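Below you'll find only one chain, the form predicted on its own, shown as structure tokens.
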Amino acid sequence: MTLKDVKEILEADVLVGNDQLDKPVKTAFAADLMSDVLAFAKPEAMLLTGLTNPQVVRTADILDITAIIMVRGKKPTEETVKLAEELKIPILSTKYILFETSGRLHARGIKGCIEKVGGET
């Protein structure tokens, strides 16, 4: 699946990275707590979150996250957009809630970075 497919599935707006929609994606991690993202997310995953501040982009950069999906129609701050553009990290925004966003992607083959704590796959 590509980010373009994700955009269509989630009826999302591309806020940063329109030129990167051909990137492949296979996994995702959903959280608002960046310490959880740092502990459990994997490189090349998508990050699903309701947070919009620059810390989200910095966390994604550290983990080599493919894209950030902001849920509940959230829009990033101007500072967040600027940082994402500099680091070339796509940001998409969907009006679906985190649960629905995760379910829609999982139903179409996107796997979680891990299935359960202590049972990493």
Contents of the next structure:
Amino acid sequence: MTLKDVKEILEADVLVGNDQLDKPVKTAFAADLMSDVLAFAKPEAMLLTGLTNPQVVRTADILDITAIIMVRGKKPTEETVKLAEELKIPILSTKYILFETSGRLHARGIKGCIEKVGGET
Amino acid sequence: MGVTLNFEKSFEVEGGSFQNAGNVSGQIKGILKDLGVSTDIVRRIAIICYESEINIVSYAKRGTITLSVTDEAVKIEAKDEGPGIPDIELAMQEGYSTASPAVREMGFGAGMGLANMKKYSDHLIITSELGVGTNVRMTVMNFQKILHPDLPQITL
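Previous: the form predicted on its own; requested now: the form predicted in complex with its partner chain:
Once more the chain from above appears, this time first in line as the rest of the complex follows.
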């Protein structure tokens, strides 16, 4: 699957990174807590979140996240968009809530970064 | 047997400046990539550095983050002028937090920071003095060391 497929499945708007829609995606991590993302997300995963501040982009950059999917119709702040453009991290915005977004992607073959905690490194 | 210092640099971090939080970590990540450090180590250092930076921004007046790279290890020292940690053991527990609502709004302050710093480093030492500040020293051993565990261990 590519980011373009994700855009279609989630009926999402591409806010940053229209030129990167051919990027392949296989995994995702969903959280509104960036420390959880730092603890468990793996490189090249998508980050599904309802947060919109620049720290979401910083966290994505630190972890080499492929794209940020903002859920429940959230729009990023102006400085978040600016930072994402600078760091070349795509942002998509969907009106689906986090649970529905995760479910729709999972049903189409996107896996979580981890299935449950304990034992992972 | 000596340890060769390949790179060392200190970065200032301003307390309360949420706008710039993550800037230093991004710079350090870039430096490590340029130095040819392996991807896994770059990632681990980037995470512990980012958590350290968020901690300084969230709790302290100011701080410094120092990066040292040797053949043996990559080290991060995060030193701040802040309130200090009254009970380090308690602070290390996942879920324990004294963060403000502003920090929580950003997606931090859930008591995972120090736990993450411990998780991603091979060695972590915290010293803290109330009313003076906190010093966190973290070491990630270089990849070569992991590939050759029989090499003599050097305390850095």
